[in-house]
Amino acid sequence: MYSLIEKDIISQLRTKEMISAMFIFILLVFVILNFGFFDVLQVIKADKKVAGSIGGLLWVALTFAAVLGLNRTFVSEKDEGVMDGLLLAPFDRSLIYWSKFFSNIIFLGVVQIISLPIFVLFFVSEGFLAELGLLILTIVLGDLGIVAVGTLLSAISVNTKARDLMLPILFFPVIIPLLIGVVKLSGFVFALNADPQKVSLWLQFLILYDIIFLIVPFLVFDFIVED
């Protein structure tokens, strides 16, 4: 598995295809939202009651950028015939999934580390450092769910003729519950009104969601790659 992860990282360091595409997309979304809704954003920033809605803007950019990257997860292996060799190799096929999972987590995390300061510069007017830990935890739990679902569905969509369209069609209906949770928690962070009871409830929901979709690949990935 470590060799497969290393292969993906070296490939990205050479081409920067996935990371650059995701970052440029996020940057464009931030710029368009900032200048297209400038007056509305000023009102939102000034009113703490609605300031939490800014969290939704963050996850719109992060989720669509993640889909852009996840769509390429198995493309090179499929087009270059590498997948056939991996399926014939004498190891558990689920390791193929987990290598892609960890590679995607790394790539998405790098893009978010670069993008988050830009988001704060554009959209956040008041300090939220007191809730920074909650924001980081929310992003980590959100990333786990997004990548777990996206990597699995990418293995399905890569075998279809309309693979660039199939992943978003399959992905978004499954990921909606997770997005509701991360948007709610991000809203608590940016509105500076975190209710410990509500935060705990949404965190438990995200953890449960992640656990479910981290278990599913063990059960179904062999059948997916066989098809």
The other form holds:
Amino acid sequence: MYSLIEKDIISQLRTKEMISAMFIFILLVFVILNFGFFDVLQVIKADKKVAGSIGGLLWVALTFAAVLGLNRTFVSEKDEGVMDGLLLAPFDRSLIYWSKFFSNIIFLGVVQIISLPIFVLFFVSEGFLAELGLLILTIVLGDLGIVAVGTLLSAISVNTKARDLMLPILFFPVIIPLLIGVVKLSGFVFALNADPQKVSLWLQFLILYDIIFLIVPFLVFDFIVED
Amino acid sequence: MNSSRINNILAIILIPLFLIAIYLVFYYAPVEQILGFSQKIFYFHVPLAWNGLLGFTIVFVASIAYLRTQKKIYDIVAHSAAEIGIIFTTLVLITGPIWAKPAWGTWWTWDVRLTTTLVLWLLYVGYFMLANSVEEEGKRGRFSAVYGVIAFIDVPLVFFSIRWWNSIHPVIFNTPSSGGMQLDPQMKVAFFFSLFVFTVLFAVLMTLRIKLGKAEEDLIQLKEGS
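Could you give the coordinates for the form predicted together with its partner chain, as opposed to the form predicted on its own above?
Everything in the complex follows now, all chains and molecules, and the chain you saw is the first one.
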């Protein structure tokens, strides 16, 4: 499995196509959000009570960028016939899923590490550092769920006629509960209003969601790659 | 008597059944005191919603059965149930706002049940589009079955997340009907009769759709054979 992840990382380092596309896309979404919500953003800067809404902007950018990257997960495998080789290889097929899961986590993480400071610079007025730990925890739990569901569904969508068109349609409805959780938690962070009881409720919800969608691929991935 | 004959008879019986249901709803059941005439839509709205959910539950069960046995019939059943479930849920989403406008003063609110129903609809439209986007027989069945399972697992998560989201927000709209709507015995008769009629409609549509699915399957087999 390590060698499979290594292969993805090496090919990514050579072309940088996925990471750079995701990053530029996020920047573009930030610019569009600024103009799309110009008046709202002025209100948010002035009033702490509604500052939580910035969490929504962050996750719009992050999930759209994630879909962009997730779409590519199995494309090279499919187009260059790597998949047939992997299926013939003498190891458990779910390893194909897990190696892709970890490479996607790494790619998405790298993009977020670069783009999060820019987000703060553009949209966040001050003082959110107090809750930085919670924000990072939220993003980690969010990423686990997004990548768990996205990697599984991209293995399906790469086999359809519509391909890149299919993934968002399948992916977004499934991650809506996760998005509700991460938007809520990021809202607490940016509004500097983290009531421990609510925070722990939402954290537990995210953990539950992640566990469910990390178990599901174990049960169903074999059916997707079966030939 | 073969099954298609039974189905034809049921389909014909549906006509008087619907007429009786309409009579019970509009003439037998009294007009609700607070909501007035608009409440009548509930006799159609709620049975549609229940049968829509029944459809999606069948998708889930048939999907698991298909993944375990790889028998074509379960694939056909799952697709049929999804299609009919989508149609029923679409009608739920149309009848809901028609009622909400006079009752709540707005066509749409991001209330728990409304939002969950909309996400449910989106999930199964995704299922439907997926099934139509895969050409190879076996793959189509397996992919849509996997998505059928994922979608069904997701529904309770959607429901609870929206509920918790809302509980922290103030309640904007007062809903006199939410919680225990007091149903008068005559209303109950009309409601349960309507529920029964819609369930028969669901069963008839299911049987027809499964028959169609089998016929399509036979046609493919014949084409390949020749």
